[in-house]
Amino acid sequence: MIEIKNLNFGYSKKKLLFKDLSMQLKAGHIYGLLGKNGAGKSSLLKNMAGLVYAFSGKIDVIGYNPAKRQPALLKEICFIPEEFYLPSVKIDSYVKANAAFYSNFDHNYFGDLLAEFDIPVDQKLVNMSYGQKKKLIIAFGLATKAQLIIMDEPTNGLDIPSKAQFRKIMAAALTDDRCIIISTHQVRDLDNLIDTVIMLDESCVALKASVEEITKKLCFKRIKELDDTVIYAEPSLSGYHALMPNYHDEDSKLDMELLFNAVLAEKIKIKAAFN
């Protein structure tokens, strides 16, 4: 679906966000793109969508170079940005103006998503709350039936019930021929949703692994005392939330936030656990 080779990108040649960044993303997966503020998450997504251009390297998306902005590719990409503008029109007018760019747009599915998100269909877009607007563009993006869905901080502005709805809808939206990439700094919002973690740090990919691989290599558990096997730990009321090598093939649930902090603090130890 997506192949990136030796990507060098920055908003100034003197300071690159990515240096020789390479990765492959396949259809049939929901990827969680994580990283600190300024790590380049949004910039990487924009490179994939052809909204910004690299100094060097190669990006191939569904067989196309996204920088060329070819219509055959654009109709298969839906990019949902963190910041967006919606005109002062009703939903049906918005759909009429934009759905034509996507040859596979599913109007019935869009209506189902509006109902699921409890979005008022007769209200003007500018009069909606920020959370309602966010749910609207998510619903529109999924209804495009594009092969590549790119979401930058989609849960910002959503309340707790809406976040639960979002996870349910996104899990149902994945198909074998679709790739979904979700970038967020609210890592707990991706719990039980993504199947692969990508973490950016210091101009490169600090971690790229499936949830299955992570929980096979690492064990997330509560312990009372620290010992030399612990890779990273955070204090809790009853001891510590700890991350350690999974020497004994224990079953544990991925703690996304603990993993995120561990990768930032203990890159060498994390890499050693995977190697």
Given for the second form:
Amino acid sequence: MIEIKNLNFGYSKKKLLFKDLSMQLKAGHIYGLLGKNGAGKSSLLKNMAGLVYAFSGKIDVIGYNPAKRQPALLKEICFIPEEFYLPSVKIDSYVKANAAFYSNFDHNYFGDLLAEFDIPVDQKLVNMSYGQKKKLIIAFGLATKAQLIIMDEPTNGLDIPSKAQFRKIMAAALTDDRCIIISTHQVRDLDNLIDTVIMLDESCVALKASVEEITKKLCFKRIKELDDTVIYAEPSLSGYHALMPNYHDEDSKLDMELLFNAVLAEKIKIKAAFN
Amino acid sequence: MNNTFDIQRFGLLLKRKWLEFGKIYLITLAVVFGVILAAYAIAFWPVFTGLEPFNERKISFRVPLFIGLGFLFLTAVASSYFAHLGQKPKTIIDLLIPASTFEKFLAGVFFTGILSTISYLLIFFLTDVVFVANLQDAARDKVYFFSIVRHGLYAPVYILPLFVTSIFLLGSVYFEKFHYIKTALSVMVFIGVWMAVVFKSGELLTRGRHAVENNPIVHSGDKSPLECMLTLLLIVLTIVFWVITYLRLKEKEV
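With the form predicted on its own already on screen, would you show the form predicted together with the partner chain?
Shown next: the complete complex, the earlier chain at its head.
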């Protein structure tokens, strides 16, 4: 669905954010895009949506170049930005004005999502809380039935029940012809939702692996004492949360936060575990 | 699917744009209407109430009002059209709406160059007709404002609304903030520099020479060649500004 080849991008030519970045994203997956502040998560998403222009390299999204901003591609992209704007109108006026651009817009599904997110339908958009607005644009975006769903920090501003609803809705929204990319700092919000992890660090992809592949090669454990096999560990009340190579095919649950910190701290060791 | 222009998509875009832009546009138009109404009321009230007799001087305010207010209205509307592109959240939504950049640009030309001009002319002429129609029969025929236009204006005047709005539309997409002031300042600086260059170069080129008496353009007695050239120049400049606006819109990033 998305093919990025040798992408060179930055906000200044002297300091590139991505150097020769390449990756492929396929339909039928939910990708979690992680990285430190300033690692380029939002910029990568904007490159995919054609909101910024790269210096060189190629991006192909469903057979189109996103930089051309062609309507045929734009109607297949649902982009949920971190900061967004909604006009001072009611939901039905907003839908009337925007939904017609998306030939596959599903009004019934949109109604169901509004009900599930508990959004008041007769309220003006400007009078809604930040969380309600966010849920509304998520509901609208999903109802467009776009093939590519890009979300930048979608759980920011959502309360705890809404985060659970979000995970449930997103898991149900995944189909074989859809690709969902979620960028977030709040890695715990993506637990049990994403199937592939992409980590950006120092202008490149530090890790891109499926959850299955990660738990096959790495083991997430609680241990009392550290030994030589431990790649990375964080102290806890009862010992350590440790990450180590999975030599004995042990079953363990992916700890996204631990993995994230491990990739930043022990990049070489983690790469070695995947090679 | 045509990725450059589709009439149905363009219609949807106009409708969507009206939802956001229409409110500001109508408020501005209402203010303009109020100013016109107030100016006419002040000038005509003494005549209607019989306090003063009607004379031509009573309505001499119309031409400066028409030009001044028209300029302010058209430039204000054009200058605010793409102004939201200076704000990241609004830019994201606008750029990702499934319509082509050409359609988005064309919608801008429609609202700023065509709809604004027509609506301004309409409210000005209608206000004029309503007030003048209530004057005495003898004076009425002479003083309708559109009777000036009926005899034909200097040709470049017809292009001026599009020309002026094209400059301010470009300013609205080019600058991130303070679009109106920055565009007005840029135009003033450009005119200043241009006049200085023309004056200096003219002085240098014609130093020690005499003017030709029978210049076919300036001294023919028939102003149409100069008029045509000026009209053509304005048309070309308007198109140039529109092309730059389109390209600027195309390369807009978040």
